[in-house]
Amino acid sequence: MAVQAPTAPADVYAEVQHFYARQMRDLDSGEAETWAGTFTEDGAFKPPSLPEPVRGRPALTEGARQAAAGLAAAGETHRHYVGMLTVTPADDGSLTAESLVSIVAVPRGGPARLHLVCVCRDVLVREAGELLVRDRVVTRDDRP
């Protein structure tokens, strides 16, 4: 029988859900600097589309700005939906949050469509009482 990892208390789980609701709303609204501010100063984001992680708030902000500009030029909005969330506390006080993220593309004047489904694994830490992403790794089933 497999040993089950400890789960976060209900109030922490709810806090993590609220964190993602705000973070994804910031990203989808093109609030690049606010979104990047949800990472630690030296936070890392490793999407499957890049050979190396994006590190630090300035680089995260620039990447989010470029993505928003590309979507605006294409006349499209993306909406990120975080689901199937698990939150596991670590001995060092950090939290590992794993989820499935569905990205829905909404073209201006056209029907919405499912763009991607990703697996997101974050290490969340607290700084000044706020949850922040220290490390994010995103994977896709259709890529090695």
The other form holds:
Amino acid sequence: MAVQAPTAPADVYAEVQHFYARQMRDLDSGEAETWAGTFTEDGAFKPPSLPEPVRGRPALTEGARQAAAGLAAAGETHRHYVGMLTVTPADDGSLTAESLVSIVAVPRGGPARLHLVCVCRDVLVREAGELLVRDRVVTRDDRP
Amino acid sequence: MAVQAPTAPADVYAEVQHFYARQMRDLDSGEAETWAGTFTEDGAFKPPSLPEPVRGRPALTEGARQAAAGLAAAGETHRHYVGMLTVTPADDGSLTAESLVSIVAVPRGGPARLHLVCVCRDVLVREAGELLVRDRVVTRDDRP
Amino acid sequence: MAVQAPTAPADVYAEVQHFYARQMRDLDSGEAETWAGTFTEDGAFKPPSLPEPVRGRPALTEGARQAAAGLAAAGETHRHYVGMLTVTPADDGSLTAESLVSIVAVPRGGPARLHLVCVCRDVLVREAGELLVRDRVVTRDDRP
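Switching forms now, from the form predicted alone to the form predicted together with a further copy of the same chain, please provide the structure.
Complete assembly follows, chain above in first position.
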């Protein structure tokens, strides 16, 4: 068997779990600016739908606002579930966090449905004690 | 960025994760009295379907029994998944635990389906070393 | 109320969460031999579809290869989500880990769908510092 890369200790793991719970709650609540503030100033987010990453908090805020407006117009709420999380410390002090993310769509009046599943690979760094995303790459299983 | 409220340390977070895994297992197994015993004596549970909370272990037990009987009559099992959990200590020693809960319905013969998604906000207190729910408020995204 | 069995401390709980995230990632990626290496040499896996457990790494590898080939032929990816995990230490040093596992199927082109939900009961042991499954029993709610 291959030797596994060491994983983050329990306190860091719990901190990262809290980080995602709050970050996704901000996103799903339409708190676009708060959500963008969980990235570094020049943080990059490469979603599967775009050829290039969205970079920097103003662009991230704008993207989240547009997504929230689209959902509001459609009368839907999205809920992101992060699961199957691994957190691996790198030599430079950053953390690589890999997870599965399920998005559940809830139309007003129901029923809820599984919208899509994606793989999220983040590089997290700590600034002034807070974890922030420096780089996020999201991929989907249903797209080439 | 706003400063985040401090979250529970890793040992408490793991304890709360275990608490929910067991509590929901009791509920989904129809162990109504055991489930009600995870609330304080005067614990309150405000589900989205009722205008007032159910209060106290006898009423909680009866509610869980009725729910289990309804599922048995329908030939279905429900499974509650708690995710996206944050645990925040309050000054009085209680814990505020917020989570997303997905309920999967499994009819005998299948297939499983996503039944609904709700937000659960609990106040947890410790009595004789055990965590108990003092107050639970559950809301749904698909209802006004 | 019944006194609860003591649960694993936070560091072990985080380790087991990482264990499952990696083990299921191996399985879902078709890394059959790596996946089988997360069982002990004589590890047993009793799935709901078979009358007897699959035993030993060569048989486990072969089973995972066949499953991966079937999915590839069907143009689907499966993703296993482990949730509602409890980890309980036994007197012999082993850990009993119980969880709900949701399997999401993602056809090429989408949409993702909930495939099935099962209950996983593992006995985990530590060999040379690494956690391994000695015994796995998986049951389904939709089957007698």
